[in-house]
Amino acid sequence: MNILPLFIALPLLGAFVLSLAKAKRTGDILANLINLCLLVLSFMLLRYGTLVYKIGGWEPVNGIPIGIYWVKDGFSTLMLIIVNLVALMATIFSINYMEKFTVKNKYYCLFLLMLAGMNGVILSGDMFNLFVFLEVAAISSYSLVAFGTEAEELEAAFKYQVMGTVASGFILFGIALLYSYTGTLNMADMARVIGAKSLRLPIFVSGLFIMGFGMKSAIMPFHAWLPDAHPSAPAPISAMLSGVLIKVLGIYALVRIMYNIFGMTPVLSNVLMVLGILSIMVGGVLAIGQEDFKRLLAYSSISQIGYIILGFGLGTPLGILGGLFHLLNHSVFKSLLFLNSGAVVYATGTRDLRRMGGLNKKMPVTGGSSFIASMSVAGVPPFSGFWSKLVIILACIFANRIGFAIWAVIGSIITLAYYMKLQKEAFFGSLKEEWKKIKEVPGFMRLSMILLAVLCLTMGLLLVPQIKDVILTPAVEVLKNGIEYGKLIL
């Protein structure tokens, strides 16, 4: 039995009962079990290499394909476990933190909506129906970021909406032109087409997906919808969106065109290298003067995406090694900060950092995770961030772009300022007397930030090669395969 079609048909399952359910406690139930179940399966597709759905069992004609593709490989594989590992953390969280709200069952609703878009865009073999689940995701989340009601909510979500409405006419511009250059919406077959003429349509084309794809992702300079969209959604979707939305709707959609699709060349090599430049230099400085916590983080989010974009954008096997490692690991470290930030809010009810101070006498589990979240973010050993960085700095050095690497190294720096100064302002000096009778939060939430403080304690042993071989070396060997990748599939 293929087991790819679970990992749509399960949460769009559970997003229908979750739709007509009445029992409050329902959605914790069955939200949490089915992000569980489709974690598992995650994993167990490590077992296997590629493989591939054909809904209606459609052949090809002719050796065209016709019908739609679901494709599994190493690169999916990975992205699959990411995204339902941080949204099993988000729904442990949200048992007591989504409490305040009245409708719980129509935000899990939504949850599950997003995440079988984003497991769907990660599946995909074909264009067009990498663009519906993109919607699918999307939608989801401008309304997930609303859900609080508020007027901060709904104009970040205005925004947020207005923004990707218009990062989604570039993607479906692009599939279009695409479409009648190549006849085919397959991807792999779409790979052999342009393989086999010239490539003045792709390099205009791959303009459009950067723009477009850019904005999903907030690279700079497309980045302004971020700021606004992150700190105003309630805490466990802040952790979605930064933890893995950006990357799936954005960088994994974009990484998998240009590199299996249209083949890295040096240009797309060069305008992807300074866009991840500028994105860690602008993010990191304009992160350095936030006091909102969550608008701290919002900005973080833009720089340490450029670190993924430069390693992708390096093109060397080292590079996309060093893509895909800080990729997993922003993943985690950022949804923990998210989670970290949604707890002090819960606790305190502000998101001020000047107006805090001396938290870590109080919520100890929530400032120690918080502590070792910014220290793997800013590149300090032996947590997990060092360890993605020093990849992608020494795969720029062996690439002979020492530039690039003294501006990651100095991104890395200025990082490490701007998560100092949040740590000294919110937890360290002494406790303010209004928050005298705080607490640490409950129980379920705890229980979401220690797992993933222990993830960035421990994921630099991916690195040790025989965890690397059957994680990472799988993603990194679909992306250097490039659109010869496609014949496998065919």
Second form
Amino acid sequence: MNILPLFIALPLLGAFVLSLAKAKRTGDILANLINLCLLVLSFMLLRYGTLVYKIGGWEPVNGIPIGIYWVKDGFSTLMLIIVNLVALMATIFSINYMEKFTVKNKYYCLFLLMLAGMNGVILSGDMFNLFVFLEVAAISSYSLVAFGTEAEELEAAFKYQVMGTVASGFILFGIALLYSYTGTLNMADMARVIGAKSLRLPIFVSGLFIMGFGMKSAIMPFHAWLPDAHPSAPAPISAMLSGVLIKVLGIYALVRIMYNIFGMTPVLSNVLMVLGILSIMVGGVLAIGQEDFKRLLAYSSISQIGYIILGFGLGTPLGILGGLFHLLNHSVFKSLLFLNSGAVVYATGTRDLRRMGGLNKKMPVTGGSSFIASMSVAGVPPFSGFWSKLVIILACIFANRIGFAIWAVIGSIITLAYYMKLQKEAFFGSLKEEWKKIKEVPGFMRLSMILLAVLCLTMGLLLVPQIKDVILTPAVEVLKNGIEYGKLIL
Amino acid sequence: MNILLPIELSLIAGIFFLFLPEKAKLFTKVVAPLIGILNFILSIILFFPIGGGNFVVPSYASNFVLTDLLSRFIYLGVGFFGFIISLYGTGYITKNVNRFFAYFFLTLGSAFAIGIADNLIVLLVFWGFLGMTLYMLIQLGKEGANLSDVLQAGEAAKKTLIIIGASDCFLIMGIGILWYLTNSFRITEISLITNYSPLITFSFVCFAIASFAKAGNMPLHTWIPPCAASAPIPVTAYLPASLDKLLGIYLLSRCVISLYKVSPGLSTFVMIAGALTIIFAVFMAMIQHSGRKLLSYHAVSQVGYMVLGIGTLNPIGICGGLFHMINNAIYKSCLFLGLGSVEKNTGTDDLDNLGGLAKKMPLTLFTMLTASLAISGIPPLNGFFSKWMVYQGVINTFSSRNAFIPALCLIAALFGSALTLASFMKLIHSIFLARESKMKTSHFPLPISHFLLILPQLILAIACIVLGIFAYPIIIKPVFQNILPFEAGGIWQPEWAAILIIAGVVLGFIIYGVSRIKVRVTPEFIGGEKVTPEMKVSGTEFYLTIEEMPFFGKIYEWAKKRFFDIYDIFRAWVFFFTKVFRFAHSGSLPIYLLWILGGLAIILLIW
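The form predicted together with the partner chain is what I need now, so please give it after the form predicted alone.
First the chain shown before, then all remaining chains and molecules of the complex.
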């Protein structure tokens, strides 16, 4: 049996049930169960190579695909695993965290819709479905950002929505142009047509896509919505947005199209790398000036996305590996940090770093896990972020891009500096009088933070050759093969 | 025996203590020093015989382990300081005992691993990990810290990890370039000539940055004074004073001995960096009022000698640098441990408030005086011997290149040595000889902890004497001449000098005893008046004249405002850009939309 449809059907089903459910605990149980199933299923996918699911069993006519295809290869497996992993952690965290919000079931409903959208983007084999699922995920994320319905959250959601819609418009424009030139929407077929005709069109369309998907993934200069939107959402949603949403809607889609449909060119590579460095520097420099816990993390996301784009932009196998690996790591540690920020808000009710201090004494699990995550982002060995940073810098040097390597190094020094600031102001030092009575957060929140912290500690092992061959190498292969993708699918 | 055994033992002990509840601290206090001693014994067994060493390298690690004499020597040194500080720490630390020993052993294991790592990535991982353990150790803070101490410790820890972490990033660059050029990560396989291309020179500079930051050479030394001021004393004695020196200088000497064939021009730069460090840091040390800070600036200043020696590139200079590294670690940790005892006894390290401890703490006086004389390069102690070798190394460079700059470096080194003596006069005077201040002194709670505090100091002080007098048979001939062979000519003979010195002292006593000169004992007076406590002359003002001289005064003023602190310079630039970028993030939606369109336009135009 082909399990691909389940990745979209299960969360959609859950969302519909939950929109009708009245009982209080339904959401907690159902959402966690579904996410657990999805995580198990996505690990099961590791056993297969490339899988294609044709909806309704419509076979190609004269070699031209006419139906809707869902495609799973190494790259999508990797993305599915990380998306569903972070989603599970976020829902576990939500069990306690979302108590203070009124309509928990609606929250889970939107959450599952967003998840269905993301899984859909990852599995979709044609451009139009990619766009549809992208919008499903994006629209649910707009409403989730506004979920608190305070003034600040609504404003952030409004900005996010306007800018997101502009981006979606450009993406749709690009897809329409591509369709008119190639006469197909199927990505594999499109790759074949473009490869055969060697059109100049993709250059303009690439520009549109870089802008559109760049907005979704918050690459400089399209990042301006993120520092408002991510901190405003409830913590588990921030974790989802920063952890996986920007990567699926933005980076995954961009990389898939650039590598597998258009094929990388030196110009494209340079543009991506420059954008990557810009994001690293601007995001980092702005993060260090923040006094709001979540805003600091949001700017840090922009900066770290820059590293991922830098890795992919290099286009060498090592660069791709670095980009992918950093993508994985960033999902884990950034969602952990957002959960930590949620735990701090849960306990103290504030996000202002200046008011915190010494929280380690009262919240050892939150403090400890955030320390591990911070060290991981900052690139201190042996935590996971160190390894991906190492691979990216080595890849830059090995591609003889010493200048980019130096920028990446400076960026990582700044990263270290603002995470040190975060640790110092929030968790170390002496405990303020007003926080003498706070308690560590409840069990489920602790559980998800501990699980993610363990991942931060151990993910460096993914570079061990035996494990790398199972998880990372298939994904690197897909991207390395470039527009050969078309031939493999059809 | 398995050469990885001490590494495994320390790392496992570290992880074990990390999870041990604080209630079990008595257990820790018994077990931790035993592990320290065991590690030391293991490292001794692994070190001998000098020709080959008595060890087995497990097959899975054979590509990662370097077992030449230099590596095993570092291994032995790490084991020795691990042993000393584990004893002292047991006596000194009363709060957070388990956490202290957890990070202590994680540090020890990593330091062992760096010492014998052949693979640069392995070296890098442990190198970076040390930064984090140091961060956690500084966070433990002083004994009986108040609120501002805690904040200070947090700031110091942050600064330390940022500087060390930044240097690690450069180390990644350096390793990456080596890998790009040679396709290898193994120290034993890489050998590059630096004047061959700017890329190689750049990678050497990256390595130098990493080792300078670790060892504390200028301009990357600025984490050491705040770290020393707020970390627990055993931590300061352990990392900045001994292990970080060992490892930083080890990396630099590895670069010079095996990774690179350094060109004379580059070596001159290294020498200048060393000489400047000697002189500037010693000037800073002279004006300090806090014992911890005074010692910490000397910890920086002494690095200059090692860097200067290694920068000369000739065997005697490099060996002098390495010998000075060991000597410095010995006497500097001895001084810090001595200061720790003083602090434990009086509750302060403020030189203005100390005094008159000579009678109360005679053993500490002995150890600190010995170490002070050694660090000032008084013959026949060990500091003199290694400085002598460094000087010879510098003089040997005269023949191979323009002698002007090396000569200046030599003068700076000699002058620095004199100033070191001057500032230690101040330290010893202020703590032990000045009139007793009003400060209350407590007494050690338990004789056993007193013993644990004094024993390590005595071992180190005796090591200063033994390594000074018997340097040649003990260490120079068997170790250094096997690491890098050099001519023994011009080596001074401390055995004879020691005999002459002892003979002189004995002669003095004999003359005193035979001639029966009358001795008159009177109470002290100044200007005919009896000395009151208000008339106390603390040593801190000995060199006020220098501080007030027009030229030096200005420099000191700038230094106090931290104009020369590379951390603050970097910080200022980053925050400048933060302001600029923040200006652009006005929060207005139309402007953000304009950016998006502008970005799109630029991308399309570039194409």
